[in-house]
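The data below hold one chain only, encoded as structure tokens and taken in the form predicted alone.
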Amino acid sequence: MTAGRYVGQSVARREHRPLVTGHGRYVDDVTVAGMAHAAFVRSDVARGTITAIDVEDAQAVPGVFAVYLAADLNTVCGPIHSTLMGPNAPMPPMRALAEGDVRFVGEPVAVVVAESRAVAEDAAEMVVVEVAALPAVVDPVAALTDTENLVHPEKGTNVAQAMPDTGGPDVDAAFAGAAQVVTGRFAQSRGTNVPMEPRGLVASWEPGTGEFTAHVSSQNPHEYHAHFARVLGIDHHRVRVLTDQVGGGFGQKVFVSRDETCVAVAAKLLGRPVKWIEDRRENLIAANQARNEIVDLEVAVDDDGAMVAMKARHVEDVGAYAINSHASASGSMSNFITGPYRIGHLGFSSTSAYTNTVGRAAYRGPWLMETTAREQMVDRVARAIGMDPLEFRRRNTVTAAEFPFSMPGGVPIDRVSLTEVLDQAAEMMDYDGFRVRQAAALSEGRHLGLGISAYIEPSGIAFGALATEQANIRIDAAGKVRIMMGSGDHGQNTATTMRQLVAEYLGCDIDDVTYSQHDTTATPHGSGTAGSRTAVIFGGAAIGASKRLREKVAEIAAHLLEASPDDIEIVGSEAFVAGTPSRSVGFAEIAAAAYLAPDRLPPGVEPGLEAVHRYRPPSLFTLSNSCHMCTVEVDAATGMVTFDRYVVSEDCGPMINPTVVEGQIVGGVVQGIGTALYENMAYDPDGNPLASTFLDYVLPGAAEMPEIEIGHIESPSASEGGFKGVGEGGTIGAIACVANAVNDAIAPLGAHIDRLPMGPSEVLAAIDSAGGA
């Protein structure tokens, strides 16, 4: 759509204020009179049988309220699960605290609740835990054929899932035809979200009405309130759940933990507030990890230099108790694995491993290797067949006259524009000029790459829980609007562009307009913010509601003005006769109407301005798609990194806000840096994590990021608004991308690196392999 009065333009973010500023409130910020502090005791052995607990001492420290053990709070809440998947999930039984064995080094064991925190952890150090370990199952291949050791002995096995092989007698056929197969294997290593605020909450119980109250730091408080309901015994109507600022998420908030479950049965139990902030060394040894993935590819390319074929073979860590059933992505991996590209045949298959370290759960893009995978398998084939990347990139790719074009996968491609962010991103880059300046470098002994990397992004996915979003809106009796909408903004701006929205589509000032989503007995049913559909899912219902009242608002200003409806125009919460600017009603008085006076309302027409609209956009996936390209130079006698440009052609269809829009993707290109270059959540071989502190889980800083140049080309999606997600893309594209910016610089040594991250002595040492610099 052209941009309009609010839509399309970089809205000022009404967000920020209160955190520039200082007032931002936070789960830590909230104190609730007679609140009490939890500390968890946490195994320091990856597997093992727990033999015996004294908390005999713990118990007698002076401030102590309650040590609790499995045999306390296990037998109130049952084994966890989220709603999504339900209680018959085929996943090993996860309980609140380790129960008989511990499974993972940080798992919870017991916790401790006392007068302050510092009382709390004193008390928690002096619980004595003994366990009689045994071997630990780290490595995720291994673990697939070990029979002895097993991480959940009851499954007779450490195959968490296991996806068969799609290929069949046409893969093979086009495999036995083609003039070149190329293969090749792709790692990524462990990494976790790291938000800025780690997980936490302040839960009560009031024994007199039998009502539960939390404030969370949450990406989905709705699903905190169905699963507090469920695990407490509470009568859902007896629940409320808050959330105020949340400092990210990036998928480790959407489901609620075992270790904020057991504070809110701890709050039962002791009929009295408990809090819980997690500190950081906590968030990175016991909350929910992903990336740990491994994927063999063959691509099968003709005499043209076509790609028609590819096979992929996909193994994945979940740990020891994945969130949400196994927490594969072999799903969307089989969907999306061939890309934007004209691959017409595929064998996909994938196998998740339980091993003893943290579970894996959603993290931005959980699906993305392959991406990854993918992008780095097209340069691979490129240079086997000894032709340009780009142009290799440019035959293969879909184009807009073959839409729709059906995947392998099974997704069918359309309203997208593949080739179209090849060639912004190309021009943007200046392509032919960098390979002229990457061959003069050579000469002089320096050594630049370029990366590109081209992606379709699932997003607005609508299935089960996630398929709909309801806006509520309401005009008041002084003329102002309330949206309320069961999001979970922990950082998407989703206040501004909602009141964008309906701003826009209702004809009111933005100014007029505020936004509620903290109060789960306030607002309506939601599922959250995750998977890139806030835009499309929350934007609809926001625009479908603003219609319905803009209509009623018509409706009686029509009434008040002696004028047809279809006569009304609405700008800025005044109601036009369309042609006489002077004869207006502002929204104060058509409210003042619908409230107050009902007599002076239209025949038939219910007094109140209100409105409700749930929305499930027409697909299942919403397809935004962009293309990364980077470029680096690589210090040969190092082995540090260090970017010379950065360029994103995204296309997301019309923005709601382009500055929110440039921002998510900025964020997910750092963070997907960060797993190309710096992140490894390493374990040794007896299970114990290697990166407990910032000093070992390196993440990227400001110094060492490019300034990201970002492109838009704009294709409308089918769904309301025409809108695409985009708060993915950028992580999904940059892994890939900066993976072959590397290959590409270190390519003229004779070296080449296929696990990331790329740090400087994995850089050295493939090098080294290849013969030195």
Given for the second form:
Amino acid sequence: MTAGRYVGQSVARREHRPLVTGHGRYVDDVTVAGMAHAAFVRSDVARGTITAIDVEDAQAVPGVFAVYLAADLNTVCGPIHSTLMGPNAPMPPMRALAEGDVRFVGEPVAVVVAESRAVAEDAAEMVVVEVAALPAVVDPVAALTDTENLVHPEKGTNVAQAMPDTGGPDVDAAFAGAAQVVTGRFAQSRGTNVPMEPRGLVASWEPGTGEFTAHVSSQNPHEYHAHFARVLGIDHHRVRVLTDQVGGGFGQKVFVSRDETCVAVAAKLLGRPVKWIEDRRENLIAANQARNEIVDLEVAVDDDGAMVAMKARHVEDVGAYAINSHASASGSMSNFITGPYRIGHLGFSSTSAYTNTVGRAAYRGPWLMETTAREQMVDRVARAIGMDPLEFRRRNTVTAAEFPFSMPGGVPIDRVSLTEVLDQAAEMMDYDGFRVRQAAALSEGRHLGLGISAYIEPSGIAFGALATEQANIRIDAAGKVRIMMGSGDHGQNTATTMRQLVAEYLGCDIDDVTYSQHDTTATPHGSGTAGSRTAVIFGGAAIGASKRLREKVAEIAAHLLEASPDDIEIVGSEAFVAGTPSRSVGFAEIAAAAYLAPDRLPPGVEPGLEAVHRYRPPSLFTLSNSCHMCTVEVDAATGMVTFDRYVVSEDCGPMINPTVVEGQIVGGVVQGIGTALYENMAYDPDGNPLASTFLDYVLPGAAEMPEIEIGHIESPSASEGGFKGVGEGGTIGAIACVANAVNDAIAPLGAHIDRLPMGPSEVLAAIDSAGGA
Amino acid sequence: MNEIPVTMTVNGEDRAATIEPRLTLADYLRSECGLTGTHLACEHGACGACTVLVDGAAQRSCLVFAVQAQGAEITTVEGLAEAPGEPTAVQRAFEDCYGLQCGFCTPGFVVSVTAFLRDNPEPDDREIREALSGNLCRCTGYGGIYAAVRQAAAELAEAQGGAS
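Output block for the form predicted together with its partner chain, input the form predicted alone:
All chains and molecules follow, beginning with the one already shown.
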């Protein structure tokens, strides 16, 4: 289906009204009677042994209820691990509070609970933590061979995970026979998700019933539910997790952090509700981060300018405590690093390093270093053989005639539009016209550049805990429709898109439908909004349940209208006999029969009007794809990069709601621009984070951003509805696109940058080292 | 800690309280007045999510102590419209143009843009971008927000033209 009554339309997003008028309800807006407030004492040393902790003065502050240390909390806290990774995930021993030593600046050492946040913070400042500092491990490459300074002494190594080289004789032979071999090293800056709403929760344990309730800011409420049951040692069915509005997450709120874990345990220990709302400094230094990766690439090219083989060596920094596992992106990296190109041979290896920094998180496109490195490398190879980068990509891109093409990483490329997005982006950009403009500008001493980036995105990954989702749809006794899902929407407009699907496939008026994801005791188990899985997997579930419920509605309507179910059409919450619109019955009357007058139902039909469907996509990977092109101008005197244009050609299959799709693309692109040009979570050699405010951690702002032009190609996936995920692709494509544009602009100066971000000082340094402008 | 009496008008209602001098206006509005539409995202004046009108001027309420607002007239996002839940032209434009996703930064943008368009009813594109640069959004990439300001400006100009 490409455009239906609701599907494919940019229908109004009704959930926005409370948000624009100030009536949204985020976790900090939740107040519970008797609620206390938590503040953390965090380590200001990256690595060292705790020699003493003095809490006496803090405990004496009026209004302080408790000061908890590891001895209080860790001893009663159950196992900390994610449902996705399971209890046997390779990871360092997880602990709620630092115990015996500290391993990164920001690590929680104590939690103070008091009558107000202000009092809790006052008291937290009085806790004295004495630490005998040790040399910090900060550089991930150096960490791998450091046997003296260990982030986790019990591990005996700083190597968190090593994925051995997948290369072999075929790869070596391809390189030996190559006309040319080009090498490159690419580094990405450490960045962090920065949801505008920081993390937070209100945790309540009822001593009377033994039940635990938490209001959370989460992308994945059922994961929080399971986690709290585990760490608190409470039966799963006595836990309840509630989410209302969630102010962004971008991966940071998929799994429960140790800070949230501490607050939940504190609430149980104290026997009264505890609220913790993270402040921005905590979010910047203590919430998980991402992106600090280095890739060495070698590409073998034949005489015709075809890339025949690739070798990739990947090093990633997973910090001290990566979220819930070693959190390596190496698996997805190895699958997708050859991207849309006809590269037949791949040798890939990856090593993860523990460092004394905050741990690695999922962050929008967690594996995207494959595109960041590859697409910069493709430009480098094109330049090395003297070919235009667009022409070089066209020659190397897998064509539809070759589908299914098996990537050397093992994933088949199928149902994508790799050449089409290249062509559409080039046309939208007026590629040839730009090259003329660029040459003219250069003759006037102005440096314009064009960047290209193409990728294939694995959306809706269908393995293990991520493989399925469920929709429960109920037509209530008044004929109104409620969808219940365990999604964890944090700004994606899932309420609107799921309402569109249900209205379309069930046949009701969209204004009759509401969407609930708020309460884990009422919604079916879900694995959250992450990995660009909502449209594909939740969407498939919504369609399946709608179809089931529609059959029952038609059966009851047929009975009431004395017609055959096959002749019933359902539109606008009204069922009628095809060709005879006057013979109709509305949802209200059908529901009244189903719930209140079972004698009116057809014989053998179960009373009630609810349907449940759990959906698993047919493919392990539902592939979407895209090509980004942007043009920039670099001021060689100041190093400033300004955008000229930014174009995206995207294939996500049929769009449920074009406005929502484009919103995801634009937002994603700007986050990628941030990684490319501005954001840098730097640490000094002693492991001190250098960006703890928005004055140091520079986010993209409205004044610098380009207007993003979007073109759509539509090739349906094999999933129900044909949808493909689009949540992460904008970010995945943007980073290399911008890097390539900057490098294209400064290439005439002999300059090149292969480390992000490309801020003004980095651009000037590159120009200076190349001999100046 | 010493507490100080303070009075101000919030969304047209007279308010009187005795509060600690260190309480920010943002915390006062949220915790004492129950007006949770004003959001705190950075608490150091960089993101603009907590923007409210103080005697008509857009200000970051995390950088103002409540006691400094003694005698002032405060308008929060909840007080922009004539009736609760009824949107203004600016708020409708944010809805129409997809000027929000998670919505957490939205109240600050709405208040900033409301003051901006009152002071500069016919802004050019450069002025709009500069006006938006004091507020951070992490979801939208600013495209929808930018479009919302243009729509609201056009609508307000038309309303003004029709009224005169």
